[in-house]
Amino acid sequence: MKKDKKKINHSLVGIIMGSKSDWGTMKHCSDTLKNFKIRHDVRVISAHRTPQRLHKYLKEAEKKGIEIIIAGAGGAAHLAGVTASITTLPVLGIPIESKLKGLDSLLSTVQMPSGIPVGTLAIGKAGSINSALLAISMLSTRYPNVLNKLKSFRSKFEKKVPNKPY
């Protein structure tokens, strides 16, 4: 069922990231979203160093309406999956690049037990921009203003793709 196109005032997007060195990296997410006027919260949540600070800003952003979760991080990367575990709103993991190029973190984000989905994406920038698309995507739904800008970014995009490589 879509929403009515009255004006969105409050954040529908939550972006957490596990340090304030992630930034470099969910920076991409966070200006995604703001080039689609979509509003997002940000801030540094450890699974492991602030549980309480998650689990209090979870019940929080429920309660003020943030429909999608954003969850970056690098090395043990449990973020996403303790996130996930602990609401049910849909949670998109961005494995961070790290020691091991970030393949440590994309296996802690995507290797989730059956019964706590985690939608993960690509290591790095890529992952962080389509995180925020993804969003957006899901959003659309809901929201026709958000699908309009969808199909728009959608058909600008399709052009910039020469047909042919010279």
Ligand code: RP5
Given for the second form:
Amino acid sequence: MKKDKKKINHSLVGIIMGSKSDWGTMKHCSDTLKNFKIRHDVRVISAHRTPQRLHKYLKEAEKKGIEIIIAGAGGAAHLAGVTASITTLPVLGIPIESKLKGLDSLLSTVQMPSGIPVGTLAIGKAGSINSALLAISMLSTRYPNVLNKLKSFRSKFEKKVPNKPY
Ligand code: RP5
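Same protein, different state: after the form predicted alone, show the form predicted together with the named molecule.
Below: every chain and molecule of the assembly, starting with the one above.
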């Protein structure tokens, strides 16, 4: 169902990350959403360090009208998977770079057994930016103003690519 042009006064996206140390990566996600003027909130929530905070946050997120959760975590990165097991909101996962260059984070996030999906993006900054762009794309099917901004972004993006490599 398309949303009308009424101003949206609540966050549409919730960004969560396992540690404050993930912010350097997750900031790119927040900045991308800001560029599209998509309201979002940002929290440090860990699946293993603050499990109660995670449950409380997701309960409130659903009530507050958040539509998509983006979860970044590194190492044994189960935050996105645990989040997806608690909520029916779509969950996008960002593997954070780690001592193993993020390969551990990637496999921990992407290898969900069938039944509880996590839409996993690339390791690090690229994944962080793309998670925001994917969330924007998902929102664009319901919010015509978001669709217009996305189309304009894509058109500018294409123009930035040079025709020749030299
Ligand atoms: C994970 O452990 C976090 O998502 C972070 O990427 C990693 C390291 O956390 P810190 O030790 O830096 O707090 O849970």
